[in-house]
Partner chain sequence: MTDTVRRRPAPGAGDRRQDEIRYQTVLELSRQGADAVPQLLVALGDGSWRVRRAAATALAAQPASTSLLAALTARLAVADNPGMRSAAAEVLLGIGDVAVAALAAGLASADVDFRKVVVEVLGGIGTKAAVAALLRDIDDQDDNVRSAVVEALGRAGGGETIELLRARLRVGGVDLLQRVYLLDALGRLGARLPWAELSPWVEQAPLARALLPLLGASGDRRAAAVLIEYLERGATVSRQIAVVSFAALIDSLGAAERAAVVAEMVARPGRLPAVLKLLQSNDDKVVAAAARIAALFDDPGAAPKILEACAQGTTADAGLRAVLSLGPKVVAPLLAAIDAVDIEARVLFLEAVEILGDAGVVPTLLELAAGPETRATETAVRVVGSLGGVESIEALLGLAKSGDKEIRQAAVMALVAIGGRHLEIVAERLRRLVAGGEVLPGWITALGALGRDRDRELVIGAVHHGDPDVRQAAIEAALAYGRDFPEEILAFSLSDEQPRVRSSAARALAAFPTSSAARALFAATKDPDDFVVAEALRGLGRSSTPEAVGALREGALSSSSPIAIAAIHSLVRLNPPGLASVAARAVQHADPEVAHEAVELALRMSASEASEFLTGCLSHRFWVVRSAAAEALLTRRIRVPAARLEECLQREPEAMIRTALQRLLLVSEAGA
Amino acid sequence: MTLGTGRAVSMTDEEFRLIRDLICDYCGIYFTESFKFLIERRLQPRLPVFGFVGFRDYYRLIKYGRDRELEFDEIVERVTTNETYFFREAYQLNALMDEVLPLVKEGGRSGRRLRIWSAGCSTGEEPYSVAMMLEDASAARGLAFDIFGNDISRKVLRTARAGVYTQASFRATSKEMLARHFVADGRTYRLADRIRNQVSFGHLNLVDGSALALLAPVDVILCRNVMIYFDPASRQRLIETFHRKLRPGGFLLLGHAESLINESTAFELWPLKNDMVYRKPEGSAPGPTP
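Single chain coordinates (the form predicted together with the partner chain):
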């Protein structure tokens, strides 16, 4: 660690482009020119940590540096919006419990554990929301679940595993759910171990094919408000990965503003009462998607 000065340094257009492209190569997240100010502002505090006076040196650090992976972790956490909260877009989670689960249950072998993957789970609110809702869902009775979340940022995963949240995470949480599943602890709320122990977390770069190869097939994928950050090529690869990882008849749930229109025809659009989700057709062969 170097203790440098904290002067504001501006980022040239060229530096922005180099850093932006490197971030995209690393994790598929793409920023247009209009994000230059945001990238500059959020990465500026990293320069004094290394004693740098300009972004070119910082670019070289993340391109060649011994600990570049660690710094990318820092970058991703800073430049992505990790904003999430419990029971976000609750209508979709309700649809998962009331309509998707019965279908998945019907199609599965008896006695098999159902697997739910929260892809890009940030600080864990989404998979924990699913775990809390499964406690009450009638369709979940008698079933065993594996719920797991992944994110590219180790920092957000630390928060997820700790299960400690501030008030900002509860803007859509009822008092009843808060009281049932959390314990107030000073300025924060601690999630009950009963729920915390139901969710596993892992570090995973969604554009890293070799890391994704380790993931076993799943029944439901939640990937909400994640693909919007990706460049078209990475988005395409990710959709293909989702297709490969879903069991036939499994479901993909995207954010309310996201769709697979012009992206893939490998999924069926599956209308629900209050939502649209995507399903991998029954009988689809595992392996590469069309």
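What would you give as the form predicted on its own, now that the form predicted together with the partner chain is on the page?
There are no partners or other molecules in what follows, just the one chain.
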């Protein structure tokens, strides 16, 4: 990088570790040393905004600055990955509709609204996929649902709430589903209001225990391909939070590369026809408030 003086500025190994650890403390995402160049490149444009000539001053800003929370919002937008699409890992969503929902229904929950939480929802394709599939799921007939998605990025939440997507979001979407639920608008597709209105979104940091404590209990949590980016301590805290927030008999669905092996014994590993999910045992006592 070069500033106005023409002098090159780079991030030292120590500065990388200091900034990396602050990012991890803030949102749980951990970057190994191999990501140093990426962090340096994506945060370099922030230095001239504050008149800084090096990353040491930037570290002090996000460590001690009065507006550090606002700057972390900027950091999150620059360093996080938000790759997703509709009906991702469709085999697991089919298992949710065909096997998990009937089990939840049998658990005596048919008389109230079922709550589904998409934790780390990015631009909204996952919770909207669930809402679309619920229209056709036989186990969903006669049931009312609340579907909630959260993300730490305000930018992706704006996209999620708008419900307007480009072709890249439809790599696993059939023509029939596209025609039923979207309206073409030039090079973009607008989600039908009847689906968009079924999902609510909130700005929420998954390592913010005080904010998570305000969430109501849920029946199903989808947290797929999120915890793989977390450090072990943040991952453990989040798993404990999921256990507290799930109603007894509720289900946790993780990504295909994620598991709770060596992470938690509080959940039952629940085999399905084409997948393995986790269940909070019936009769589990509510967890302590964090």
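Computed from a predicted model, the values in this text were never measured in an experiment. Under this definition, the rigid core comprises the largest set of C-alpha atoms superposing within 1.5 Å between the forms. Positions refer to the first chain, counted from 1.
> Comparing between these two forms on the rigid core: C-alpha of Q44 shifted by 2 Å or more?
Replying inline: Q44 C-alpha, core-superposed: shift of 2 Å or more.
>> Aligned on the rigid core, do the two forms place the Cα of E71 2 Å or more apart, comparing between these two forms?
In response: Passes the 2 Å threshold, so yes.
>> Given the rigid core as reference frame, how large is the C-alpha shift of V53 between these two forms? Answer in angstrom.
In response: Here V53 registers a C-alpha shift of 4.5 Å.
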